[in-house]
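Given next, in structure tokens, is a single chain: the form predicted on its own.
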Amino acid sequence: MTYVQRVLEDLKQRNPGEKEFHQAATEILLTLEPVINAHPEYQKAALLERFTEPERTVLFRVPWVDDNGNVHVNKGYRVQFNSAIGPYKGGLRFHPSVNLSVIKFLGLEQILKNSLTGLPIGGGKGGSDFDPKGKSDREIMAFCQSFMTELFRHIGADTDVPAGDIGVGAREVGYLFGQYKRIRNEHVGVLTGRGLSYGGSLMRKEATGYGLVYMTAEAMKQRGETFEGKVTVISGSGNVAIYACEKAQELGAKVVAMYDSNGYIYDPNGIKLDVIKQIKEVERGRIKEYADRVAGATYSEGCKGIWTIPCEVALPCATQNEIDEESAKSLIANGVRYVGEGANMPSTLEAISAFQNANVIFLPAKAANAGGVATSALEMAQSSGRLFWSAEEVDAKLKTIMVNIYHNVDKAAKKYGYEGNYVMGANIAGFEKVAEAMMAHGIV
């Protein structure tokens, strides 16, 4: 048994039942074998054992009172995974599916994603099993204030800088920041994704979706192609999906399908994004309403069917494991050529293998959706310098970062003899920087 295999088996035994964490660790560690073989000093320093064990895991209760006076108790999490190259950085997710396994998988991925940006940020993640759906603004505020009343002890502008994720948008970030400022009596860049009136950055809402398209477009460019005329399917209908759609359409793509947690819409004439924005951003409605407003569009219950729609480009932007092996094979059979992951780990290991075996250009999440955290780091830089950059400045920096990520990933894959395997390339390129820093710090 190799060192990598031994570390992986030990991790599974010491973290029983954490299937999402096991999946992420398996995908990452097995691809690092060439690097580990080239650096025997890593085994002597137990580098992988330290890399896969969070530096700190915080679990806490979050009591809050609803509008009827009823008391509820949710679970809160913050996993500070690795600070070798900078302060912990990673979003907060409020969703019923959140548990320790999900937060650890997201945190482990975040280490490499943040490293790939080239910016000095470490990896962390947090959240709660609280569900914001159906809650009033007052209930959201009550929960966020209670959550921050514990979390404030563990974060700081130079220690740990959370951001938003699923279920945590501008409203939630505002309430969280307000409570932090109230408790600490300081106005610092401790959260990113803040409103423009109190230290936020332009382009943050668009960043993950735009960045995904910038990287996919660069992969196409290297093959003499563009988005022009390419039929594209995008899952989800939150910020990532909406702004991936916006940028893809701007570059000439024909986006024909999107979904939310209830079902998907198909518009063979091309998605009318203004209608989607009205429904999802203004009315906070369900995507099925699109079919009632746009002639020729259809709505189907359930989400899996979206991957049976013929397309050349698939951009999964919803949640983990939304594309399984069956869905991957449907996409392949229907002509998909590029898959760019906008969500975190939206493809199962079997799906990834199917894409790679079919020579589909597969761009993994930790590289392809790094635009969000990259722009969060740019927000941190603006906060530290008391600066405010224009949308054009931020967008130009974002595009440069995403193009550089693609080429660094491509170079790392080629360096170890895996040309075109961007999963290998992303993991290796991200890991090499973190490993070098960890070795420099000694056994800590």
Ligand code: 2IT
The other form holds:
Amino acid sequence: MTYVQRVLEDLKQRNPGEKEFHQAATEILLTLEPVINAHPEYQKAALLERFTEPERTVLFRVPWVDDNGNVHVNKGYRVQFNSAIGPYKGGLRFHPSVNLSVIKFLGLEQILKNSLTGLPIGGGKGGSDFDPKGKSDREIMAFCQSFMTELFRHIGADTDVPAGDIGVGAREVGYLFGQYKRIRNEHVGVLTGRGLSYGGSLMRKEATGYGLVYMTAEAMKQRGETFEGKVTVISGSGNVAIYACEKAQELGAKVVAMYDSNGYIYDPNGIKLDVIKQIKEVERGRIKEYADRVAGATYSEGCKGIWTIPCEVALPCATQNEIDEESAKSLIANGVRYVGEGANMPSTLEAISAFQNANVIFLPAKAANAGGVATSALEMAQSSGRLFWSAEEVDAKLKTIMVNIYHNVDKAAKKYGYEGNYVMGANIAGFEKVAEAMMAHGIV
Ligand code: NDP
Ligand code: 2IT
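Return one more block: the form predicted in complex with the ligand, after the form predicted on its own shown previously.
Below, the chain from earlier opens the complete complex, with every other chain and molecule after it.
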């Protein structure tokens, strides 16, 4: 058994039942063999054992009172995974499916993603099993205030800087920031994704979706292609999906389908994004309503069917494991050529293999969705400098970062003899910097 295989087996035994964490660790560790073989000193320093064990895991109780006076208790999490190259950085997810395994998989991915951005940010992730759906604004505020009343003691602008993720957007970040500021009496860049009136950055809202499309467009450019006229399917209809759709459409793509957790809409004439924004951003409604408002569009219950729609480009932007092997095979049979992951770990290990075996250009999440956290790091830079950059300036930096990540990943894959394997390229390119910093710090 190799060193990498042994670390993976030990990780599975020592973290029993954490299936999402096992999945992310498997995807990452097995691709690192070539780097590990080139650096025997890593094994001596137990580098992988340390890399896969969070530096700190905070678990806490979050009690809150609903509008009828009933008391609820949720679980709160913050996993401070790795601070070798910068303060812990990563989002907060509020969704009933959140558990320690989910937060650890997201945290592990975040370490390498943040490294790929080229900016000084370590990896962390947090959240709660709280379900924001159907809650009033006051209930959301009560929950966020209670969550921050514990979290504040663990974070800080130079320590750990959370942001949004599923279920945490501008409204939640606002309530979380308000409570942090009240408790600490400090107006600092302790959260990103803040509103523009209190230290946020222009383009942060758009950054993940735009960044995903910038990278996919760069992969197309290298092959003499563009988005123009390409039929595209985007899953989800939240922050990442909406702005991926906006930029893809701007570049000429024909986006024909999107979904929420209840079902998908198909619009052969091309999605009308203003209608999606009205339903999702303004009304916080269900995507089903799109089919009632737009002639020629249809709604189908359930999510999986979206992957049976023929398309050249698929951009999964909802959640983990939304594309399994069967869905991947259906996409391949229907002619998909580019898959860009906007969500974190949206493809199962089997789906990734299917795409790679079929020579689909597969851009893995930690590279393709890094635009969000990269722009968060730009927000941190603006906060520290007490500056405010224009939208054009931030967008230009975001584009440069995404194009650079693509080429760094491409080069890393080629360097180790795996041309076109962007999963290997992203893991290796992200890991090299973190490994170097961890070695420099000694056994800590
Ligand atoms: P949002 O909460 O804004 O949107 C999430 C979308 O995904 C909604 O349409 C939601 O549907 C759908 N969804 C969530 N869970 C499920 C599920 N189990 N099955 C089907 N659909 C589901 O989140 P974001 O857009 O911010 O995040 C989407 C993905 O992108 C996540 O994987 C996140 O980790 C990743 N990501 C986000 C970044 C960011 O900057 N926000 C940065 C990088 C990655 P419904 O409303 O019905 O729940
Ligand atoms: O998964 C992610 O990269 C995010 N949810 C964004 C994290 C951030 O700190 O902006």
